[in-house]
Every structure is written in C-alpha cells, then in structure tokens.
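The chain below stands alone and is given in structure tokens; this is the form predicted on its own.
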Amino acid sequence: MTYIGAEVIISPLGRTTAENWAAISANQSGISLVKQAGFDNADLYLSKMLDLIDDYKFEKLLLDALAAVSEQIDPAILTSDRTMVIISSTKGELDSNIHDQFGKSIAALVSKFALVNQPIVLSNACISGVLAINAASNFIQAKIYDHAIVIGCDLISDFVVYGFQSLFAISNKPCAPFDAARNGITMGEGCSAVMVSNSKETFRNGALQLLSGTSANDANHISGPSRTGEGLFRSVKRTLENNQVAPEDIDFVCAHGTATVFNDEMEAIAFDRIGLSDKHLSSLKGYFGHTLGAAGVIETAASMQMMRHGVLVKSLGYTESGTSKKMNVISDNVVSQPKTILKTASGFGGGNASLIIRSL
C-alpha cells in the first residue's frame, strides 16, 4: 500500500496549511485586483502573494515548503538515500534566471537539507502536479525509493501573464469555474508539498492512502482541449480500473476547472461519459487561481484537508450551470466524510492526469 500525507500549502491565503484551510473553509478567495499587472499596464485579477518580496521567490518557497514537511515527519527521512524529492513547476525561477530556472534553487535545497539524491524536476504544463504525485507513487511501488516528497511551485511572471493574455484566456473578473457566466482563468501563484511513502508510521499527523493514477494525452491541440473529453476520459477510466474502483465508489471529484469555456465543457463531457455527473464536484481555482505546475499539488493537498476536516468546500464563483452536461457542482459547503476522492488535471498539449486519495 502507498501512503500520502504531511501536506503543506503556501498561497496568498496564508503561509501555513492551517491558515489556508481556515480561509477556504470560510470560502475566502486569494484573488484580488492587481494594478498594472498585465501587458500594457492593464489591471488584472490575480491570486498573487503580494508580500513575497525575496530576490529568489521560487527558491524561498521551496525551502519553506520542505521545512514545513520536515516538521510532520521523521527528519531523518530527508537525509536518507531512500528518499527522492520531485519538484513540479512550469517556469521555476524564470524571472531571475532565464537560462537556468531550477539549478540554483535545487542546489539550495540539497545544501540546506543535506539531500542525498539530486531532486527531479517534472514539468508538463498544468498536469505537472498530479503527474509528479503519480511518479512518486510509481517510484515507491517499484521499490526504487521508500519515500518521495513532491513540491509543486509556480510564480506569476510577465511571461506567463502576457502569454495567457495573448490567448484572450484571462477573465476580467475572479474566475467562476463551470458557471454560465465564466469567461476565463485567473492566474495564481503558490507552493504546496506532500510526502508519498511505503510506511504510514512516518506521518506524525496521520496518513491517507494514495491509489496511483494514470495520464493520457489526446493530442487535440497545443492549447485547446478535446471537444469530446477523450484524454480525461481515458485517464480517469484507467485510474478507476487499475485500482478496481467503480464510479459509484467516488465520493467527491476535485476537478481541474479552469473557468475557460472550452476546458470546463470538456471536463463536463468526460465526467458524463464516465458516469460521475452526479458526484459532488468542485474546482478550487476560485480560491487559489490557476497555479499551473503547482495546481495539482495544491489542490490534492486541499482535498486531503477536506477529508481530514469532513467538509467539502463549494466551487467558488459557481451559481448556474454553464456546461452542456450537468454536473453536481457544489454551490455551498457540504459536511461530509468522503472516503474516496478523485483528483484530475488537464493541460496544454492535450495532457490529462488523475489520481485517487482514500481515507484509512
């Protein structure tokens, strides 16, 4: 069995997991209007850590996240040759070093925590986080490592903001995933971490079970999602089958839910094809914005917090269904003790990934 725990969330909503949980369970958003943040000094709604002013912000967040994980596990795990660190990010420290976005940060991690193994960087657009957790699980199951710590981190940069503006994909209001009035994404930044392990005794605050997931690429378009949800359908179907979990066994779906017209429609079609349309479902982009390579880790960690606290948080911004296939999108927090949660992610290039977390 593979276990997951020691979740950490650092975002505009707080520097600790407890602060982030307090905010999202109270339906508070990290999104605010940031002056002159876009191309040609346009004002944009962003989920930005305005108090993060370090020269090397990405490195700072990685160090803080791993330090927070170390407080929840036996510190000796960090220096073991049976431990791997996987970093999930799309851009790393792009603003500080365009030639090497990860080298300095990784060297700092290795030095400060005396890591034996050189961390791996996994970068595959918006599915990076879920993919990294699945990779960690695969390492554990193959007995290559006993523990793998996944850190998802991405920052808002001019490169990213201008790029999404050029695609006319950024909303002129806080994003509203799956809502009829949605009109695009809200960019976000943050950092999150989880540890995946072959031993549940290594977690001081209790472990959950990780059912390793799968990925599938439909190669539909470099930036446009499949109109039939094919890649997401195949990934979720295979994840369910590999773990002998039936659609009716899923208690909650933490969807990708970017709030673009085409992404949300694609997800609704895929979930309808799988038979998950009646399951409680939320997108967390209304709280954290779209944090790209960090999104899968942040949203998995937030889902784990929902399981621990017995509350499913509503999909912020959702009031009226805006997809052709109806889903059970949560419009008010639900008191529940979900046993099995499905987390999905979809990204540019036709990538889709999924995993399952189960309570013990």
Given for the second form:
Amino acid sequence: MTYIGAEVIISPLGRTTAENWAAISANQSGISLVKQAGFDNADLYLSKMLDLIDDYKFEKLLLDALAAVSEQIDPAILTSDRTMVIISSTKGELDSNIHDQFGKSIAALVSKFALVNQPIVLSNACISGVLAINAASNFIQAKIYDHAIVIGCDLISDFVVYGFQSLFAISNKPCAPFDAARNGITMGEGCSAVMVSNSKETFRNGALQLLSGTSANDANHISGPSRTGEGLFRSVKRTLENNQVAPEDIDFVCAHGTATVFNDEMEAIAFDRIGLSDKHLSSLKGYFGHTLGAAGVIETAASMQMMRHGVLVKSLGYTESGTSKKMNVISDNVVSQPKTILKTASGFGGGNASLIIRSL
Amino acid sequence: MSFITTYCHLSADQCLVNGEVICKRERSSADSWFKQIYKEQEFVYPKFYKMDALSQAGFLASELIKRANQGFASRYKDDEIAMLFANQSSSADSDLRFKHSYEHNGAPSPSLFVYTLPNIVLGEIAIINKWYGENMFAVLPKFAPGFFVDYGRILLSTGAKAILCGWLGILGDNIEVFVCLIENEPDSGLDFNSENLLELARFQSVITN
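Could I see the form predicted in complex with the partner chain next, after the form predicted on its own?
Following is the full complex, with the preceding chain placed first.
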C-alpha cells in the first residue's frame, strides 16, 4: 500500500497549509485585478503572490515547501538514500535562466537539505502534478525508493501571461469553471508539496491512502481538448479498474476545470461517459487560478485537506450549468466525510491524468 | 524480459538508424538540417513544417524507427505503447524564439507559444499514430540511462507493452538525440538495461548512478 500526507500549500491565499485551508473553506479567492500585468499593459485578473519580489522566487518556494514537509515527517527521511524528490513544473526559474530552467534551484535544494538522490523534474504541461504523484507512487511500489516528495511549483511571468493572452485564453473576470458564462482561465502561481511513502507511521498528522493512477493521451490536438474526452475517459477508466474502484465508490471529484469553454465541456462529456455525472464535483481554479505545473499538486493537497476537515468546498465562480452534459458541481460548501476522491488533470500536448485518494 | 529492438540517432550532421548512417547534413543547403532529413527520406506530413525543432526531432526519429521495424505498432493496442522522453534544457530552444517574438517582433506569437512545453512532442507523435498510452517528459541534468530503465520497467509492469524512449537534446545547433523502441516480446534485440542504453546512446556526458 502507498500512503500520502504531509501536504503543503503556499499560494496567494497564505504561506501555510492552515492559512490556505482557512481561506478556501471560507470561499476566499487568491484572484485580484493586477494593474498593467498583460502585454501592452493590460490589467488582468491573476492569482499572484504580490509580496513575492526577490530574484530567486522559484528556488525560495521550493526550499520553503520542502522545509514545511520536513516538519511533518520523520526528519531522517530527507537525507535517506531511499528517498527521492520529484519537481513538477512547466517553466521553473525561466525568468532568471531560460537556458537551464531548473538547475540552480535544484542544486540549492540538494545542498540545503543534503539530498542523496538527484531530484528529477517532470514537465508535462498542466498534468505534471498529478503525473508526478503517480510517478512517486510507481517508484515506491517498484521498491526503487521508499519515500518520494513531490513539489509542484510554477510562477506567473510575462512569458506565460503573454502566451496565454496570445491564445485569447485569459478570462476578463475571475475564472468561472463549468459556469454558463465562463470565458477563459485566470493564471495563478504557487507551490505545493506532498510526500508519498510505503510507511504510514512517518506522517506526524496522519496519512491517507494513495491509489496510484494512470495517464492517457488524447491523440487529438496539441493545444485543444478532445471533443469526446477520450484521453480523460481512458485515464479515469483505467485508474478505477486498476484499483478495483467502481464509479459509484467515488464520493468527490476534484476536476481540472480551467474555465475555458472547450476544456470544461470536454470534462463534462468524459465524466458522463464514465458514470460520474451525479458525483459532487469542484474545480479549485476559482481559488488558486491555474497554476500550470503546480496545479495537480496544489489541488490534490487541497482535496486532502477537504478529506481531513470533512468539508467539500464549493466550485468558486459557478452559478449556472454551462456544459452539454449535466454535472453535480458544488455551489455551496458540503459537510461530508468523503472516503474516496478522484483527482483529474488535462493539458496541452493532449495529456490527461488521474489518481484516487482514500481515507484510512 | 524486454528488449531494445530499434534505435535512431540525430546529431548535428548525421542521422543514423540502428547505428547505420542514413543521411548526412549538407551544410550549404538552404534547408534546416531536420528539413533535409524530411525531404531526403520522402516523408509526407505537412504539419512537420509547423513544428518546432523538438517536435521535428521526435517526428523524424519515431517515423524512422517505424520504417526500420515495419508493422511493430500493429502488434499492440492503441494504449499499450507508452512514451518516455527527457532532455536537459526542456523547451528552451522554442522558449527563446517565443520570448524574441514579444520583445523584438511586436507581439507574442501564439504559434510559437504552443511549443514552449517540452511534452508537446509527445502529443505530436500520439496524434500521428493515434497512440493513447502513458506519456512522460522529464528534465534531467544529463542523459541518465538508469532513469529510462527504472521508469521504463515500471511502465512495462503497469500495462504498457512497448515504449518509445527518447533523449531529445536540442538547443540551437547542439543536437544530441537518441530515441529507441523497447518491446516485451520481439524476435531479437538487446536486453533493456542501463549498460546497453549507455553504449547505444554514445553520449559524452551521462549520469550513470
């Protein structure tokens, strides 16, 4: 069995997991209107860490996240040769070194925490975080490592903001996933970490069970979602089957929900095909924005907090159904003790990934 | 057991399949090196011209492997062929071009931006072949055969029956590409292990632990 715990969230909503939970359970958003943030100085809604101004933001966030994980586990794990660190990110420290977007930060992590194994970076667009947690679980089940710490981090930069602007993908209001009036993403930044382990005793605040999932490509388009949800359908179906979990066993779906017209429609179709339409479902993009390579880790960590606190937070920004297939999108927080939750992600390059977490 | 059944190298001036040179760069040509290979090998896939260098490299290597191992894909279901790629510099080659578009060419270019993620090459290969399998792109400081063997074996034990493994070192004129096909039950091939990968890849700079 693999276990997951020691979740850490650093975002515009707070520097600690507790601050983030307090904010999202009170339905507060990290999104604000940032003046002159866009190309040609357009004002844009962003979920941005406005107090983060030093030159080594990416490195600092990785160091802070790993330090926060280390406080929640047996400290000997960090320096063990049976431990690996996986970084999930798309653009890393691009602003300070476009030629080598991870090298300096990783060297700092290795040196500060005396890591034995060279960390690896997984860069698979918006599914990076979910893929990295699944990879961590796979490395442990294969007995290559005993523990794996996954750190997801991505920053808002002119580079990514101008890019998404050029695709006309950015919402002119805070994003509204699955809502009838949604019109695009809100970019976000943040850092999140979890530890995956073969031992539940190492987690000071208790562990949850990780049922490792799968990924599947849409084989359809490099920057547009499949009209049939084929890759997401296949990924979730195989994740359920591999773990002998039936769709009816799922108590909550933490969807990807970027709030673009086509992505959310694709997810609705895929969940309908799997038989998950009536399940409580939220997207957390209305709280954190779209944090790209960090999203899968942040949203998994937030889902773990929901399980620990017995509250499913509402899908912020949602008021009226806006997809062709019906879904049970949560419009008010639900007090519930979910036993089994499904986390999904979809992204550029046609990637789709999913995983399951179960309370013990 | 699993085996390395077919492999392809692209360097700055040579293209090799299973160790045999099939194409040499003509330095005086007006075409880019990857376009020279595309034309000389008579590929027909017009989307090739829209791709960035990383995706062009992935296209060429995967298509050449398919030619050298005719019909291999038909031995597997559409979700049994996984892809496991890595490199040192992510999509930096395209990142520099996209940055140039908004700093010096007036506006951010959407057609460049969509290639500023290293995993896009996996999407391109999946689209051409209608492969719905597992995909992963890792950024590693150097070619690390141990990573491919460890995660490749994991993929083979969790449902994949073949894996396209690739190191796509592309940054400007520095081209260090090695793509190989791993299969569970071929007629012949080299054992899929770190020593053989290291020997076949023939890279100068590697991580061996």
